[in-house]
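Only one chain is shown below, in structure tokens, and it's the form predicted alone.
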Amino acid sequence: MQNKLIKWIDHRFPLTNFVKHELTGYPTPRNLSYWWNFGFLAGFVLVLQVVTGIFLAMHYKPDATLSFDSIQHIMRDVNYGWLLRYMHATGASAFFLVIYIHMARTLYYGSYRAPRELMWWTGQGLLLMLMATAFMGYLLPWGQMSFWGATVITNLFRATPYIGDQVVVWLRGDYTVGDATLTRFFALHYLFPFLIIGGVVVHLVALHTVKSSNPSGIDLAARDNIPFHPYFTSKDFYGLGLFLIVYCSFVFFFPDSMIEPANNIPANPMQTPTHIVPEWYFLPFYAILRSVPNMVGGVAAMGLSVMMFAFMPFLDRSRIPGGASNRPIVRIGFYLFLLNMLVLGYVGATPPTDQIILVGQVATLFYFGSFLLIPFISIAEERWLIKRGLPPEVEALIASEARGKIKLPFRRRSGDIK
């Protein structure tokens, strides 16, 4: 019965060619690693968050004067409620923890690099969606640190060159933050999934259509790749495994943890937290916007920073393969911009003073420096590193013959290495 009901359909659709070609066969490299896993756990934490959040919309009220309520109503009256904020707020932290992750290996890779551009810059467009689908979702509790987190980030809308009062009264819906602007922010939270999806479809075309890097950063050739499944299958539901023990224990033990205090307080116009943050996974940008004392530079400054990551098909000159694993300089700046990103989010975190500030001026320099150097010094290491000889690994792969039909400057020999 099932393989007469399988072939009906593959008579009308080619259901078996499409899972053996871009499921079950696609032809993986076989020298992935564990930091490889982190896109499947971003589609499996970007289906955990459709589903809750579809079913706590249910029983939520997006009215200013009720929204707040309606939260509680869910956490103390419907069936595993908390269970169900819990998750949802708790997986937007995961979300971004992985995503973040997964830019990291990128960058770290050099996965962006020809001919994968257009699958680096559809990345980037998934995560400016998925920031506009968070601070979205930000308001919808209502809380103290909701309401006045969107009311000063619609209001940095303002710098916006001749429209910039237009543009603030569009994104609220009024000229402030009310019942406008959550009924607006909840649509569009709710929407912006379903097109988050349709990206996710994009970028694994392009994907598939380019093929999956490696560690190594040479393509290796088709009889050295192996099928996805089962091999890389096994592999992303051990790292599934090992996601869920961290996940659940901060949803069923650290649940708080991912909730702001002040948000457990009604809105209220008429009383300013005296320290207004944003989540976690913006404090480096927040850092950025406030350590620029103009507020049209601040603005411009972060939404540069968002943006900087889609030109480093452009900033990366080398033509080392492998990325980062290498090239040693480049390697060190990786793990300083890193840790720059640490300061950048305790300054976000952090009261403005004196210090805090200048702190925060230091390192944003660093980060756009970080960017801006990148041309200069691929192009040095790279003279270097042929000066004074590629790793041998580096040396074996390009010589090997599945990358022999690529002509590299600084290629020194030929032939297959056994």
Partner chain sequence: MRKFIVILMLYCFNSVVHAEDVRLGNIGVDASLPALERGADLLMNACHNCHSLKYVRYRDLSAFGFDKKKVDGWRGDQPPEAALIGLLADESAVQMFGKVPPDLSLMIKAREGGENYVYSYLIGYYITPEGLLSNHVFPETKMPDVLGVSGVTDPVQRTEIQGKAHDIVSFLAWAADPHQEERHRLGYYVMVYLLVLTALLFAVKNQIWSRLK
Second form
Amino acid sequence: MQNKLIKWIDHRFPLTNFVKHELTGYPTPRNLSYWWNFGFLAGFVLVLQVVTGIFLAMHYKPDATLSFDSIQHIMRDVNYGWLLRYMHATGASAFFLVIYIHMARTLYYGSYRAPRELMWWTGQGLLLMLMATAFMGYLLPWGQMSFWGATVITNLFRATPYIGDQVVVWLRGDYTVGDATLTRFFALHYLFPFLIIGGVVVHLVALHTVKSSNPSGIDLAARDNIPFHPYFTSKDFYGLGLFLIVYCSFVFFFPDSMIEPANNIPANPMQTPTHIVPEWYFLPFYAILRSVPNMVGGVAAMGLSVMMFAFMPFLDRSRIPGGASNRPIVRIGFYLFLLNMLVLGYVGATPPTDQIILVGQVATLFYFGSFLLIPFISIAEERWLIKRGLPPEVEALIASEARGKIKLPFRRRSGDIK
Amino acid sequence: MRKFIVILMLYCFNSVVHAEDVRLGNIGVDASLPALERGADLLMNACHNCHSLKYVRYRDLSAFGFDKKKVDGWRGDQPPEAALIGLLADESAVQMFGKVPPDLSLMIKAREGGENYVYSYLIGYYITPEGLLSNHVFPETKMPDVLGVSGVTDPVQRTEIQGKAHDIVSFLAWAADPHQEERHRLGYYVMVYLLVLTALLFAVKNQIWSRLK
Amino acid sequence: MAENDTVGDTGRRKFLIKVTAVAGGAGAAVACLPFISSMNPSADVLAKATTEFDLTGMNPGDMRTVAWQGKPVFILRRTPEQIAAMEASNGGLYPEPDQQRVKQPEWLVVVGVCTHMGCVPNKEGPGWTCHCHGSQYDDSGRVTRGPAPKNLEVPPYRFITADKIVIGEA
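Structure of the form predicted together with the partner chain, please, following the form predicted alone?
Now the complete complex, all chains and molecules, led by this one.
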């Protein structure tokens, strides 16, 4: 009976073929580490956010006079409403945490290099959409931090040349952030996740075309692979278990740690809280905004700081496989970059004093500097490594890659590598 | 996020938090029903004249297990569905204090330092050398010293007032997060389940991967 | 493919995977419950489950409609003639003695929702007529004609005092 049904479907739709090629039998390099779990986790959190969001939307009211009350209605009266809301609010932070680790892994192992540029760029697009969704969602509780956060962020568009003020009013639908802003943010907050799902499909189609990268940095998917199921399904589910332990400990025991106290006060357009900070996942970029004394410059710097990642396939000139794991200088640079992100995050969370601003400016220079220096560092490092003599295992990797039937993932300069 | 850091500081390092240069101890709240009932009683007498708790309804109190007679006493002839709205009209409040007293439903969540802040505020009243009433935690406050802590030097009486403040804060903490107890209880089950499930998933993963060798 | 397909699953392996699958599946199923539960009436809706109604001022033959849980409830003060007629008949299509449908013969309390498709019947002549599909009910709320499959529902209610009822609790 089951076989008959599947046959009937397969005659009309490539179901068995799809499952075999893309799910159960999808060839995956066997040496993926746990850092490769975070793409799956991001997909899980996306589903979690969509599901909790839809159920919250059944009780939420996008109206400036009702929304704060409706959140309290959810928290107090709706059956398990507190659980849905805390899952959704904590889920936003979890989403960024997972995505940032996913990005850090890509940067560390150089997974953005050819032929995976399109994966990296669709990922960049997904990051931007995620940021927009998170920002619009943050307005919906209509607390003080919601209101003033949205006021500040929409004001960023004043930096648009010539028509800045009109753009801001157009975005808000009002002279200040108001009921019109809230209602459209709700509509878009509901829409964007579905755009993200579309982007994820593109991201995955690209992945299944080029196959997964792996810690060695050479193409193993066509040679030393194992089927995705059951090996990586079991590994992903184990990772999911670990993730859920962390996530649920926040949801059940520290849910308010991700909600600013000021957001428990209804929005008051007449009074700004003494200290407004964005959510933690925006802090480094917010620090860059504040580090540039000129408004337009600050906005441009902040926008550019998010977009810098997209240039990585062009900036990284090195052809040593394995990313930072085989490149000592880039490895140090990677950890310094992470450290600098923490410094920027701290600066973004701290009220601006002269010292803090100075620290922020130095960190901002370091941020952009680390991107701009990559072309020079990567070439110089490659020459130095070859001159010094590559470690035997890296030599072996390069040799095996040269023997492989798959085209080399980088342009080869003659004479550099024997 | 800042609150999370505060919580970490309080629970992990048992340190103190600074707010407006005043030390806030980690007082902890007493979530037991008698303490909440005492707190509610004090609040209905001392705070409810001016402050509302508009997100807390009398039926919430009875549903949580507060003594039905007490709830009926506080409620008077209002329906159980009525919220704990303060007795003072907004206009008179503005006349008397220059502003509308803030709603207390979410007060514990709305302040950096949470229950520690509100507790320190309630017992933070003192008489300045100029003979004026002030508050260590929130000097600009318009609220009178309802617990009468500023005029008391006797340690026994001070302890008694501190106990009252503690009860009020405990009640307010419940009012700000009425599902906390349920959340924690459910949370323990979820954590145990997840630990077991993750251990199983780890075993399955190891078994499946052992086929490769 | 590097996988060695000849490696068969031993019984023990299969058992572990089965246990894990059952545990995971059960957890996922339980995790659905809060979501389903969140769609049930919330505490504030449940708190409105009862409605009080003051009967003073109603003359024999008068009918009032009150909202109970958002539904119309018909309260009819019946005249002695109506009571006599209703007690004499056993209803139409779905016989039921009138005594079983009232607490006091003078007062009929029924949910004013046609048991066919949920329209609100109109008081016309003796009894009610539903204009959606033509069902008719008598002055005891019993079906006398039409597609309605049941007599009008009698909600739980009780007399708090002689002239005050509470609908929603028996």
